[in-house]
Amino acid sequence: MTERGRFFLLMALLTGLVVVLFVASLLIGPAGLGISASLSALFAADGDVVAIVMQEIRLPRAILGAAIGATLGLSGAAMQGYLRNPLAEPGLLGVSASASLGAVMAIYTGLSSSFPLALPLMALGGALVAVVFVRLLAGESATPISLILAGVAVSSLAGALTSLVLNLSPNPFAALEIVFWMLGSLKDRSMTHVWLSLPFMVVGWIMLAQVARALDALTLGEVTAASLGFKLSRVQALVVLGTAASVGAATAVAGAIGFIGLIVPHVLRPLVGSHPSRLLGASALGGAAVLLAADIAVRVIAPERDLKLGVLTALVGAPFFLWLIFKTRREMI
């Protein structure tokens, strides 16, 4: 089978896996509903209990799981392709940390109690502020190194401010709410969260898809890519803004979910060959599959203890990250 044929086979398998996990996400839950009753209730209009569970609880959770997973996988592949660094991940730009800071401020000030949408809206605002600061610090003609340094600086500042807010939290209940939100979860999300975040994620996906051919050219070096007609400043802007829009929206509704943007592109890279453009689509599907599987796992492993999604991805991702570091060191020797 040709390399192109293997790629299409991989995409078909990943698409099938996402569909299976999406349906499984709809069917698995503490309510213990039957398969036929659950699927029928998705299209019911009578508003009975089963229809409410399926349409207002499980369906938004499944949609967000697939969309946020795709966002993390796609943005991770784009960041690694642009920076030409397999250790790059979406949080490198400080978007996740700044979005978390915005959400934490909404909880700290009490706005989230009086106006529930204040939390995701302030998180989106935090992501917007982060990308503005990164662009200002790195400059219009920023190199990948200066972009990384600007992202680290913004991420460190946002993390420090989040710790300060947590330290000054007026009561332990607010502090506990802040900590739980930062652990990441899809529980109790509604279609309102879907309609709020999905447009931003789709805009981010479109931006990142536009750099596919440029990422292939960048494997030959920046000079060669520029000689082929790719404007590197435009490529950088699309990567930064696309990552900020999609990851900021994802963090706004689900909290911080780490490692998917790092692990998924790295695992799939050997399967797509030396084509960063192909890795974008594969990583989006792979990220959706991983997050859907993780969200199903938190419901199965500890259904009564509310195991947080970000905790599970960290438990799985941290050992992989350590292995990746040791592997990179061995290759450099």
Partner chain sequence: MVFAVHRRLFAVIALLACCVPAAAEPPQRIASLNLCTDQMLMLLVEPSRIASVSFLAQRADSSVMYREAAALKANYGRAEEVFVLHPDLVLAGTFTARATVSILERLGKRVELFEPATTFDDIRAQLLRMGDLVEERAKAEALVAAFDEQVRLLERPQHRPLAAFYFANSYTSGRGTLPSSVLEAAGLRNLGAELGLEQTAALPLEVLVTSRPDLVVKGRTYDRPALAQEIFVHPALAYLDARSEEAVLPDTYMVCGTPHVLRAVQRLADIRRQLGSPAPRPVATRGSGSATTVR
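For clarity, a rigid core is taken as the largest C-alpha set superposing within 1.5 Å between two forms. Numbering follows the first chain given and starts at 1. The structure displayed is predicted, hence computed values, not measured ones. First, how it differs from the form predicted together with the partner chain.
- Taking 2 Å as the criterion, Ser197 does not count as shifted between the two forms: its C-alpha moves by less than this amount when the rigid core is aligned.
- When the rigid core is held fixed, the Cα atom of Tyr108 travels 2 angstroms or more between the two forms.
- Superposition on the rigid core between the two forms places the CA atom of Gly184 less than 2 Å from its counterpart.
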Contents of the next structure:
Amino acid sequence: MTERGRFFLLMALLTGLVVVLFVASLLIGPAGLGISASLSALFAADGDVVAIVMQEIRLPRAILGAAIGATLGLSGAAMQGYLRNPLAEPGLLGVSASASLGAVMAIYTGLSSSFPLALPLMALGGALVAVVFVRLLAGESATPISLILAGVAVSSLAGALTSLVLNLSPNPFAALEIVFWMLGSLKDRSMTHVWLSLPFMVVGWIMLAQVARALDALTLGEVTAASLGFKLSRVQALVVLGTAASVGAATAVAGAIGFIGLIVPHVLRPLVGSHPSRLLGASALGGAAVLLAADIAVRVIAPERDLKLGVLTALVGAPFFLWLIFKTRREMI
Amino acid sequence: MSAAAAPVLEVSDLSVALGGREVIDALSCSLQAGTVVGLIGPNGSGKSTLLKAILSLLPYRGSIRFAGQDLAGMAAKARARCIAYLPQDGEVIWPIAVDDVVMLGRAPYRSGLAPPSEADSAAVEAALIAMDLVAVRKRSARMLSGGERSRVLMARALAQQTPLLLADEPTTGLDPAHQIGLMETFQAMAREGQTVLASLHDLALAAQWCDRLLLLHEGRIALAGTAQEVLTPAALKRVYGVEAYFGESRAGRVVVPIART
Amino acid sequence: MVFAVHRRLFAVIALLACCVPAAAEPPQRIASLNLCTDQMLMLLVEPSRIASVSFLAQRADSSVMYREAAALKANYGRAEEVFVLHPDLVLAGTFTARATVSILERLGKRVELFEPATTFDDIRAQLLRMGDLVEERAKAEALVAAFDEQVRLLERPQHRPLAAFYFANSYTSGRGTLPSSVLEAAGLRNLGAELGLEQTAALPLEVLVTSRPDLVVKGRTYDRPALAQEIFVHPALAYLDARSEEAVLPDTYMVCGTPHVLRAVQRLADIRRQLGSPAPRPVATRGSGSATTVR
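For comparison with the form predicted alone, kindly provide the form predicted together with the partner chain.
Time for the whole complex; same chain goes first.
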């Protein structure tokens, strides 16, 4: 089989996996509905309770799981390709934490209740600040470690400010919600959240897809990529805005979910011949599958407890990250 | 080759300022098709800056014309079909297969995510054969020796099939056999009508393998011409501040710097 | 020998420590650290005998008796602010300010702890116990008698509609909670209890929807937003409104086991009467939320 054939097979398998997990996500819930009844209720037009549960509670959860997972996988792959750094990822570089801060400022000041679009827009703004900062810092010659250190600083600062905003809120529940913003959850999200975030995510995906070929060329360095006819300023604008739009919108409705953007591209890279362009699509599908699976797991493991998604992704991701640092240290320093 | 043919590249009155300093100062030169041109000069004389200006990676004043056409008005992709670039110390970040790296040289001819055309595949095959990489074509480019990797990157530049190749200190870090192999490749390209502009620190290589030399000093062309004309004791003393041994071998003039003056 | 002397000394100290408070008069400087002991105390003794109540007692959004508490000195449950008041009796809840309580006990203060009341029997027992502690037994008995009389007058309906509490973060009151007792007394069935939930427990939104309660009693909404409250505006709940009444009731009436819970019972009983018998409901169409909101 040709390399291209193998790539299409991989994409087909990943797509199949996402479809299976999407349906599984729709079928899992505390209400214990029958499989055929719940799937047909998805398309029912009347206000039957099963239809309400399927269309208003489970469907948005599954859609957001797939879309946010795709965003995290795709943006992780794009950032790794663009910064030419295997440790780049929206969570580790502080992009998710800054997006959380933007979202928190929009929600808890009451701004988003009078102007709903403020939520994704301010999260996008927060993400944008972090991406631009990381880009400035990365410059021509940032080592992986200096990028990570910058990410730690950005994450800590954004986390502290998020905590401050929540503590200052007169609403007694606000202070407890720091956990949501730092670890993420899809519990009881509604179609409103889908409509608020999905358009921004789709725009971000389209932007990131545009840089696929340029990321391949960047494998050979920035000057060579420019000599091959890629406008680096345009590539940079697309990566920065695409990441900010998609990660910002994802974080605005589900909190910061870490490590998916790190692990998924890494696992898939050998399977796509390390091509950054092919890694984009594969990581988007892989990220969607991983987040759908994690969201199914939190409902199956502890249905009563509202286990946060970031807990699961960190349990798997953090040891992986340490291993990666160890490996990178050997190879790059 | 007739002297009347339009130059491949014509640089007139080029100035480049970096950090408020004129790194290239009202420089003019031209390259004839089918020649290997050595760009020599001490560190900081402006060699890399000149190459980057020709690639339109730096803002400049003056004009750079490729085959009579002003590069400033040319789209990036069109420019990439005219001028290829071989960086110093070329890197390959991800463990991509050798033939995929070479295929990156076809980027200026491809659009979107369409599969490679027959012309693309043919250019890659030719470059792999020319650089003797067929045996390692499926290996990861990160797992090769330094000499093999430089051949891979050269093959990548060959696959771009441009009339002009800019090479930034291409022989740095290579052993003598690989240095000579690379210069032979440049000569072979020139015989096919291509033009190579290579910045070099090794004056012996420059003297032996280049058809013409451009000696850069403080952002200007100090001397231009054949090795005989450029590599004179006086010029080496004035520009490099070195004294050299001059000799003749069966391959031509030998220049070996032996002492500072 | 030395050991024996020490033991005797210890016995003397122990005797002093235990017997000094026993000889005391009725407590005149009573400090309360808990919203519920605050309110029982205010029902039973003159303000002059109250050294301090918790700051929550003065807040309209948590206390039924915030007006009575306004003139009193407030505390934030910190040991030193209570200690300097020289209270002769400290009242606290079993779940409140544990650290403060243990410090005050080590400093020799008399501390009495009250468990949260979950049934009407608890309310009666705690009022009588409080009456004994502050030596107002007669007043406590009168309050209990009045409470019993009002409970006796409550209607015992044939048809008991299904009601669900729905608080922030999708919590509900299950068995063994005061709000559950309040619902029962108002002639309603508690969904949380019928689902077998214990105490205050999570009630997943989709379970609430599929249980089709006749009445959803939402928790209070603070002016300032929080994710915990987003559940109240979830579209699925809006569709449910068409088929169920919705009531908003101040939590304050159900937080503490005092006779004030009867105001919550009466309000819920009023809403139950509006729900009526299981007559045919209007045809449910999605999005036409014609909910009856009672505040």
